[in-house]
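Next comes just one chain, in structure tokens: the form predicted on its own.
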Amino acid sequence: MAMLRLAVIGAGLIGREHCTLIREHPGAELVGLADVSEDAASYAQGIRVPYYADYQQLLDDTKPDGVIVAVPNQLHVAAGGACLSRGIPCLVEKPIADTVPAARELVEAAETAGVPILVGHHRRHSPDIREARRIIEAGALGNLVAVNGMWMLDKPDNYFEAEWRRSPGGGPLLINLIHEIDCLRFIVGEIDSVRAFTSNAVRGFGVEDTATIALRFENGVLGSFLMSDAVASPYSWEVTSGQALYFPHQPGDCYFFGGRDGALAVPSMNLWRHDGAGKNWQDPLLRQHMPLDGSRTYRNQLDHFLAVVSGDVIPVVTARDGMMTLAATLAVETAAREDRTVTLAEMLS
């Protein structure tokens, strides 16, 4: 396999993780890093990678095969557009942009140029999420009826020393929920409309710490989701999956899918069904554990991006797909703020 030359724009926490993954991958070479901070320059020197304060110069000098964009959300369109204008495929970290109009700008640029963008919704590359989708599509649960999910963790007090995290936009809806929305879209289908309630009763900041969300999917499935960043619990994908970069692994579940013929808990991958036809709630259920392949989420994502760069596959999360996840997440924020049901059609109009 030919070695693919990759560059990274943005040397924050996730940008540096991408650098590490690229440097460890046998099929990739890190040819440059761009960021405006002096700390990034020191980091690049430490890992012996060419450093640039200007990502335009990085792109022109190194001419990479692919680029990972890991700058702040509001800069995604400019950095992604710079890659597209040079015909370079890119992996843009989630969310694809900070607003739906900005996302649409990047979507249209990618589709016009015919250059692929992979949006960094990494959970789609996780073996539990991929297997849940396969199980449901194979009909193991029968017709899907309902889905329930949870994300409850306890963010430390010093997390909120940054003022923006105490203000609207800094809560779990716009920072954390987008992962959950993307997983539900990937497994269940497109979201039609949402309703949401929020509370800031724990900390009293100008942003929510707890939210409950109701979802209606286009295929008729109904869903609910409970999230809080003020609860000590293991009930989140980061903790239960064992796939997240910075969290301890404690086995458990955070998603529950219910169908006419069975139910599936994820990420434990326990599938519950009756042992024959004609059974009902007064009959016992059998539990079947569905095995996973043991692969690692972020390595899978990089493998997939390299295949996208090579032209072997289309992105599992295209720019347009990423825009839909952003729109659904912003719909939840709007529904909570305005105390009403919000449709996806409204968000995209």
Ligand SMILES: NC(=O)c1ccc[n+]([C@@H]2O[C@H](COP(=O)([O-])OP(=O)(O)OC[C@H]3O[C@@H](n4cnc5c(N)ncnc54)[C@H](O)[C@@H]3O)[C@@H](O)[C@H]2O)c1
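Coords for the form predicted in complex with the named molecule, given the form predicted on its own:
Keep in mind that what follows is only the chain, not its partners or any molecules around it.
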């Protein structure tokens, strides 16, 4: 495997995880990082990687084969654009941008330049999410009818010391729900419209702490999703999959897919179907465990990004795909705020 030279823009929480993954990968080399903070400068010195305060300088000096953009959401378009203008493929962390018009700017720049962007919706690389899609596409549930999901965790008080996490745009819809929306789009199909209620009753901040969402997919499937960052529970992909970077693994489920012929719980990967002649509600269901491949989500994402950089594959989450996930997530926010049904078409118009 040829050694690919990667750089990282933004060495904060997730940027440093990317640095570690790159440094551990036999096919990649971390040639530099850019960040405006002194703490990141010390970090770069500690791992003996060239440090730049200015990411344009990083790109011009190191001429990397690929770049991971992990700066705050509002800076994704500028940093991604700097890579594209130099013809450098990049992995832009989620959300692709903070607004749909900003996302569209990056989508059009990438498509015009013919330079790939992979959006960092890492769960697309997770064995459970990939297998759920494969099982449903293979018809194991028959025609899909409905889906239900949950994301309920209790964020610590110090998480909210950062003012932006208490202000509009910094709540769990844009930070956490966006992952759920992306998974549902990937497994079920494109979202047509949404309704939602939100509440800030637990913390009283300017952002929601709890939300309930109703979804209608273009293929007619109906869905519901319940989320809260103020509930002590294991019901989240992070905890039940054991695939997230900073959470303990407590096996269980966070998604339930229902079809005419069966149901699938994810990530336990329990598939329920009738066995035998009777196929109605009083006939027994048989549980079958569908095995996973044992691969690791973030490592898979990096493997995929290296293949994108090499030109071997197109991104599994293109910039346009990332924009659609952002639009559907913002539709939930609008639906709750305005107490009405919001369509994806409206968000994109």
